[in-house]
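Okay, so here's just one chain, in C-alpha cells, the form predicted alone.
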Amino acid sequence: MSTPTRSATAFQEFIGTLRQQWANQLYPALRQRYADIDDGSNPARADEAIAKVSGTTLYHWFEFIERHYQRMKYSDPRWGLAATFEACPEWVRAQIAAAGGSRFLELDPALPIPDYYFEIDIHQHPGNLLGAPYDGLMYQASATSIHPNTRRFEAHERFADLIATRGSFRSVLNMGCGFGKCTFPIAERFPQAEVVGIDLSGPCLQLAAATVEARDLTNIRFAQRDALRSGYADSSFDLVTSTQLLHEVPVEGIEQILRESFRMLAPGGQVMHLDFRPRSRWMEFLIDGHSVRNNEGFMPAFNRMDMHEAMAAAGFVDIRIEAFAETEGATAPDWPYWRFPWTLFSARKPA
C-alpha cells in the first residue's frame, strides 16, 4: 500500500521550519520596526508608523512568505498536501475506515451546504474541506503548523482546562469541530459529560471518528451538522462552545449562530465561542493582510463587529471577552514572537 513519501515528509518539515523562522525571526524585526517610529501617543502615529512600514521590503518579504508558505503546504505539484494524499488513496482509505459504519458518527450526505462555504477555499484549502476523501487528513496535517511556538494542539487543550474553571457540563455542544482538534480535550476534560461536535465536513468527521474508535473516550459523537441550524431542541445542552469558527462566517451567519446558540442552551448555560481579536492598530492591519493572504474573506468584518452587542442582541448576559493566552505567557505585553490575538467570547443564559 502506497504511504507519504520521505520526500513529502520532508518538504512538510520544511514548510513547518519556514513558519518558524516567519513568527520567531522576521516578524520580530517588522514589530521592531514599527516600534521605532510609533511611540504609542496618538492613533495617526500608528497610522503613520503602518503607512511606513507597509512599503518597507521588510514587510514585503513578511506577505510573501505568509501567503506562499501556505500555498506550497496545500498545492506544491510534487510534495504538497493535496499531491500527496492524491498519490496513496489506499492509505487514506486505511486511516479512516474505522469510521464505516461507526457509532460515534452521524453523516448526512444531504445536508445542505450554505453558499458561503464556497466562496473561497479558506486557509488555500483545496475545495474548501468538502472536495476530496481526504480533506480531513490534509487539515489535520496543515493544523499542526498554524500555530507557532506551541506544542500540537496547546491551545485546544487549554481552552479545555479554562472550560473547567467555569463549571461541571454535562452535555456539551463543540460547533465547527473538525477533525476533533477542540472536541476531544474537552470530552477527555469531562469525562461525566456527553460531547458532542459537528461540522460541515464529512471528511473531517470520518477522520474524528476514526479518532475515537483508536481512543478510549466513549463520551462523544460527532454529527454533519450546519451551526447555522443544528436542529437539536431547545435546551439540549448546558455549553455550546467553538474555537476559531466565527471569523469564517459572515456577521449575519455569526449573528445567527449567537442566536442557536442561546437556543440550544439550557437555562443558566454557557456559550464559550474561542476565536480572534486584534487590539491595537498594528495587530489590526497585520490580521487585515492575513486575511487576505490567507483566504479568510470574513474575517475583516467579524474584527470590526460589536461582539458584546452581538451577544446581548441573542439575549446572553454576563458577557465577557477577554484574551486568552495559547500558551504560557503567550499574552505578556512582551511576547516577541508572532502570535495571533486569540480570545474567548463567553456569556450565559439567563436562568
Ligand SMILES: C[S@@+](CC[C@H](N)C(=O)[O-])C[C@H]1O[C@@H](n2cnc3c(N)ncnc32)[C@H](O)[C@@H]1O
Contents of the next structure:
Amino acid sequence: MSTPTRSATAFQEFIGTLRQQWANQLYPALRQRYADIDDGSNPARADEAIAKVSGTTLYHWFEFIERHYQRMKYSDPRWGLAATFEACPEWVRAQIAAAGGSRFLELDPALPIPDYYFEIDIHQHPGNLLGAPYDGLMYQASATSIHPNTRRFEAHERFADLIATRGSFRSVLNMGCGFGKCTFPIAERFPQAEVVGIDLSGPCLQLAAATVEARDLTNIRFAQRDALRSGYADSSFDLVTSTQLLHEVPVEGIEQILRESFRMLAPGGQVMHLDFRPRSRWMEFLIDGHSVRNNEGFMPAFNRMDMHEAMAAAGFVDIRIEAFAETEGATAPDWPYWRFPWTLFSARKPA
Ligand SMILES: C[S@@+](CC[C@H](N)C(=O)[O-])C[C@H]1O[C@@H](n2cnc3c(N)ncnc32)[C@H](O)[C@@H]1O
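Moving from the form predicted alone to the form predicted together with the named molecule:
Once more the chain from above appears, this time first in line as the rest of the complex follows.
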C-alpha cells in the first residue's frame, strides 16, 4: 500500500516553517512599519499608514507568502496534500475505515448542500470539503499549521475550557464541526452531556467518527446536517456552538444560523459562536486582504455585520461580543505576532 512519501512530509514541514516565519518575523516587521506612522494619536493616521505600508515591498512579500504557502500546501502538483492523498487511495481508505458502520456517525449522502458552499474553494481547499474522500484528512493536515504560536488545536481546547465556566450543559450541538476539532474537547469537558457535531462534509465527519472509534468517548455523535436547517426538534439542546463557521457563510445564512440556534435551544439555553472580528482599521485591512488571498469570500461582509443586532433580532438576550485569547497573552495590545482576531459571540435564549 502506498503511503505519503518522506518528500511530501518534508515539504509540508517546510510549509509550516514558512508560515511560522511569516507570522513571527515578517508580520512584526510590517506591524512596526505601520506603528511608525500610526501612533494612535489621530484616527486619520490609520488610513495614511495603511496607504503607505501597502505600497512597500515588505507588504508585497507578506501578501505573496500568505497566498502561496497555502496554495502550495494544498495544490503543489508533487507534494501538495491533494496530490499526496490522491496517490495513496488505499491508505486514505484505511485511515477512515473505522467510520464504516460506526454507531457514532449518521451520513446523509442526499443532503441538499446550500449553493454558497460551491461558490468558492474556501481557504483554497480544492473542491471545498466535499470533493474527495480524503477531504477530512486534508483539512486535518492543513489545520495544524494555520494558527502559528498555538499548541495543536489550543484555541479549541481553550474554547471548551471557557464553555465549562459558563454552565453545566447536558445536550450540546456543535455546528460546522469539521473533523471534530472542537466537538472532542467539549465532549471531554462534559462527560454527562450528549454532544453532537454536524457538518455538510461527509469526509470530515468520517474522519471524526474514525477518531471516536479510536478513543474512549461514548457521549459524542456526528451527523451530516445543514446548520441552516438542521432538522432537530425545537428546544433540543441547552448549548449551541460553532467555531470558525460564521465567516464561511453569507450574511443571510448567518442570520438563518442564529434563528436556527435560537429555535433549537431550550429556554434559558446558551449560544456560543467562536469566530473572528477585527478591532482596528489595521486589522480590518489585513483581514480584508486575507479574505482575498485565502479565498474567504464571505469574510468581509461578516466582519461588517452588526452581530449584536442580528443576535437580538433572532430573539437572544444577554448578548456578549468579546475578544478571545487562543493562547496565553494573545489579546495583549503589544502581542507582536500575526494572529486572527478571535472573538466569542455569545447570548442566551430567555428562560
Ligand atoms: C473553517 S471550518 C471549521 C471547522 C471546525 N469547526 C474548526 O473550528 O476547525 C468550517 C466548517 O463549516 C462547515 N460548514 C459550512 N457551512 C455549513 C453548513 N451550512 N452546515 C454545516 N456545516 C457547514 C464546513 O464544511 C467546515 O467543516
